[in-house]
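Only one chain is given next, in structure tokens, and it is the form predicted on its own.
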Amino acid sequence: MAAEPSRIRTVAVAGQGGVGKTSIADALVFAAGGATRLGRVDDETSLFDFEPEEMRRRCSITTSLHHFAWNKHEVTILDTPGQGNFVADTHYALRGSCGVVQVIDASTPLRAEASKVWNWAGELGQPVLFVLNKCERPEADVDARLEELREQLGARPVLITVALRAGESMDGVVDVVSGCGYAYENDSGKFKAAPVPASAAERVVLLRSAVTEAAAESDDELLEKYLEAGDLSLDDIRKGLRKSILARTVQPVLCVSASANVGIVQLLDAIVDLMPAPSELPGVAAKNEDGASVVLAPDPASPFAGFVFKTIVDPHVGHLSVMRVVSGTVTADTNVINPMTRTKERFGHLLKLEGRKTKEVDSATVGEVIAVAKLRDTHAGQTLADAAHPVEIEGFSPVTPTISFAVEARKRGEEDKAAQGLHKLCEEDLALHVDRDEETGEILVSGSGQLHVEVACERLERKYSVAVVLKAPKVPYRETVRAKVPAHGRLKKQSGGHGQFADCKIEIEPMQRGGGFQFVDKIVGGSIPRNYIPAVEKGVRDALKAGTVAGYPVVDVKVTVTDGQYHDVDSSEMAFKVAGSMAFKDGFAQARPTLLEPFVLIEVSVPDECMGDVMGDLNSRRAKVEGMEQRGHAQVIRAKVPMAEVLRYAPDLTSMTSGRGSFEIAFSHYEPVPEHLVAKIVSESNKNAAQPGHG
């Protein structure tokens, strides 16, 4: 039987990298009795970080889930990545949750990823509960972190538990609302009631007043009670906080130590008592089969609709489609359809994910997360719905990659195997992109950073037994001309029987940048018959594929055919195609050819204090800065810069801004390469010319 929606809690544990999200997720499962021992990232026993690449790096790379029961509630935890290379997966995972437990490191300032998580939750209207982890550390500064939450995120944090510290450790917490203290035993997670130390008593009173005031503001009736009595009951405070959290006007904050396993039970209680049930959330927007907008009510009695937010490719089970039930109730027998592909899908078994394991269930309802194996044609970002009521929820917006690499198989002949494996990885990791460059023949892998791409290649070797080497991708240079010249192409071959004869005269001249290619026919008097003119053009177009400077395609040229000769017997389309190609190659070398390089439009967002360093670095990359604007506490710089200068910009920006900078890139235009750089590019091109796939 599916759980009662009012007793379901589905939350994403999210935040910047290194704050201890996975440790908190492990501690939550252990405290709830969902595991017999406390999983730890450092000794590779975590229930969540079980992929070899995660265990080796002590870093979450993909979202993993666990389901457990607590205080008569069904709780699902989504443990999401926070490191900048992998945080895009969190954006997708939030579509599977009903609220966010955002973890903050009490001992270090906020970084860019914290803002990203907060903003993503805001876009989805999801309530947020903050957790200050690592409160046991001597350098922990709770007040500084609260101020950053206010100033940098625009949040309204209110402390509802505070840490009790003994020397350089944390051995308990005080529940601000109830005024009760709890002393923990070692790292067992067990605790007992304890008096509030005199040193903390005054602070707890002030904090309770702030919490009570925040709760009262959520409701006119509560506010009236508060103004009359000057206080509220525990139940009223919890009721007010629930309303405030759902409205995103207040965010409760709890102090914990995941490493010491302190404060975790209070966090579990807060998730159950304060975070909203899925049935309390607003309905989800969708479109019906006529394209009309509808709102899917979070009602278990409505027709089923589920949103697939993740795909897992398991070597034993195959494809697992992980979805959040948005509306209705689903069983294995429900007739479902994917409205995007018009594919009818059959559910074999409904599965709850518990780390690397799965547990079969009979049904699932609003807010629950389930996985289904081996669907025919359903992918992450798509909707599954009752076949009698097809509706489609808006999918994911694409993530713009920040870095690309060319991939080469270590073993000759395994290029296709590598490409197939990478495409399968893209099904699991929507921030990973794989393309084949038609011009160079290279397989290009793009992602959120160098580490992201490197990890993808490690997974490729582990899962699909093909090893690859990463190289910087080739910059798609172009060639063009700077002078107008006449040119002549003549083909004359006689070897018995029919010969081959064609003669054409052309003019080659430059066009404006971005003009492409233009072919003009100015033949008069029939010196070249009309039926052979297209062959001349085809020959010229073939010659455009590789210029004489460094072998790159030729653009922005106008070719005019002006005169020629033909032979009644020996002329043919093939002969004029060859003559056209000969004429262009002859003239191109005389028309002052030069190289063009691609420029990209880059938009860099950096903290105010990093502006000088980033501007100086952009100038050193030959950037043309076009403008700056203030956005919150960040400066956004817009510039046009040669693509060759920013192929590996991501790690450099990370270094300059301590991980707080971000950027987006889009193609802009082509410009001539400065003369002093042409020789270097030509030399590198000649080195690569013998490699397979070079265009």
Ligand SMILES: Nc1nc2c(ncn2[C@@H]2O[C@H](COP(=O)(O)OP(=O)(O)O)[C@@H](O)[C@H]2O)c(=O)[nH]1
Given for the second form:
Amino acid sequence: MAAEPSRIRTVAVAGQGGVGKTSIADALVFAAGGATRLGRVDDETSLFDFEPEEMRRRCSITTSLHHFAWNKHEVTILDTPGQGNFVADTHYALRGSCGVVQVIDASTPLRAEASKVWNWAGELGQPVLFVLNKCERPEADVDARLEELREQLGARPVLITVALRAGESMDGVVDVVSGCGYAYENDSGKFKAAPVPASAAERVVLLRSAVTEAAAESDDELLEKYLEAGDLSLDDIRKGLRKSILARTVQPVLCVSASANVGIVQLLDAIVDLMPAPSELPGVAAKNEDGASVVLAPDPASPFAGFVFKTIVDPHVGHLSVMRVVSGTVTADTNVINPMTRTKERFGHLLKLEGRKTKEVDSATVGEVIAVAKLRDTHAGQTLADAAHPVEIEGFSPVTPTISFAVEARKRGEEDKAAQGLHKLCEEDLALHVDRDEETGEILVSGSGQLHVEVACERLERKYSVAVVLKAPKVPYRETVRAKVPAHGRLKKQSGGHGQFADCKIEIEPMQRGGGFQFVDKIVGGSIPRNYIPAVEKGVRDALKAGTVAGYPVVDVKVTVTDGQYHDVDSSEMAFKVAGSMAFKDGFAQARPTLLEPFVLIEVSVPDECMGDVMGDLNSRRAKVEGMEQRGHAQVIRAKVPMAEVLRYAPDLTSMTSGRGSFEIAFSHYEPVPEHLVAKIVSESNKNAAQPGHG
Ligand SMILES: Nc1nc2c(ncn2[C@@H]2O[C@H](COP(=O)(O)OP(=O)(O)O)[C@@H](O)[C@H]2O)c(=O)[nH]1
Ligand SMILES: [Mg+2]
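Could the form predicted in complex with this ligand be shown next, to go alongside the form predicted on its own?
Below: every chain and molecule of the assembly, starting with the one above.
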């Protein structure tokens, strides 16, 4: 039997990289009895970071899930990546959760990335619970972190557990509302009631009134009670707090230490007591068959609708589509429809994910996450629905890559195998893109950063047994013209029987940036017969694929065909195609050709004291700074900068800021390369083209 929706909790654990999300997720599963041993990231025994690429780097790369029962509730945990190269997955995975457990490292200042998870939760209307982790560290500073949460995120954090012995070791916690202390035994996760020391007692009283106030504000009746009696019952506090949290006006905060395994049981209780049941959340917006907006009620009795937020591809098992049940209840062996691809799909077994393993269940209802195998034509970001009610939930917005590498199969002849494997990886990883480079025929892999692309190549080797080498990152330069010129192409060949003849005159001129290519036919009087004009255009388009400056595609040009000659017997489409191509190549060189380079929009967050260095460095990279803004203790610099200058920005920023800076990049526009740099780019691309393996 599917669980009662009021007893379902599905939460995503999210936050910056390295704050201890995975450690907390493991500790939660262990505390609830869902594992017999406490999995640890550092020992490579985590239930969540089980992929070799994750274990090797001690870094979550993709979202993984586990579920367990706690206090008669069915809890599902989504452990998401925090590292900038992999957070696209986190953004998507949040579509699977009903609330966000945002983890903060209590021992270091909040970084600008924290606002990312916070904003995503806001967009999705999901309540947030903060966990301050690493509280056993001497540098842990709870008050400073709360201040940053208020200032930088505009959050309203309210402490509901604190360390039992503040300022000393983290060997227990106090539940602020009940005032009960709990002392933990070493790192077993076991605890017993303990008196609250005088050093903490006073603070706990103050904190309790803050919680009570936050609870009272949630509704008039409670507020009245509070104003009259000066206090609220435990039940009323819990009720009011839930309401404020659901309305996102308040965020509870718990202090824990995942590595000491302290405070985790209180966190479990808080997830069950304070995070929303799916049935308490507003319905999910969708479109029906006629394109009209509808709201899918989180009601187990409604027609089924599920949103697929993840695909897992296993070379042996095949595809697993992971979805959140948005509406209705589903049982094994059900037929549904994918309205986007208009495919009828059949669910065989319903599976719940347990780390790398799965468990079969009979049915699933609102708010639960299930996986089904071997769907015919369904991808992450799509909806599956009751065939009689084919609704569609808005899909994912695409992630634009910020870096591209050419890759080469290590073994000759394995290029196709590599390309196929990479395409399969793209099904699981929506931030990864694979293309062929038109100029060189090379495989191009693009992603959210160098690390992202490197990890993709490692996975390719492990899952599909084909090794590739990453070559230098590629800047997608383009070529264009700066002058209007006439040009002429003439093919005249006499070979044996009849010959080949075509003659065309064209004009080449620049277009505005982003104009692409335009072809205009101005032939009058049939100097080139109508049926040969498309051949001329085809020839020109072929020539555009590689300009003569450095072999990059030509863009932003207009070509007008003005005149020509033909021969009754010797002219052919083929001949006019060649003539068109010849004309363009001839004219291109005269039309003051040059290179265009891509610019990216970069947003760099740095601590105040590193501002000068980072700014100076950006200037030396030809950046055009557009603005600066203070966000908490960090400065955020926005600039447009040539992509070529920031291909390897990450390690440089790390060293300038001792690891406290972060940045984001998105494609912006193309601009001409400054004259003095053209020669260098040309000679480098000639060098590359001369290397073996380039077409
Ligand atoms: N000192 C300390 N280290 C912790 C704690 N929790 C996790 N870590 C360590 O922090 C590192 C990153 O942990 P992980 O769970 O992978 O972080 P994630 O990137 O947020 O998932 C690992 O080396 C953990 O052992 C904690 O409570 N205290
Ligand atoms: Mg992790």
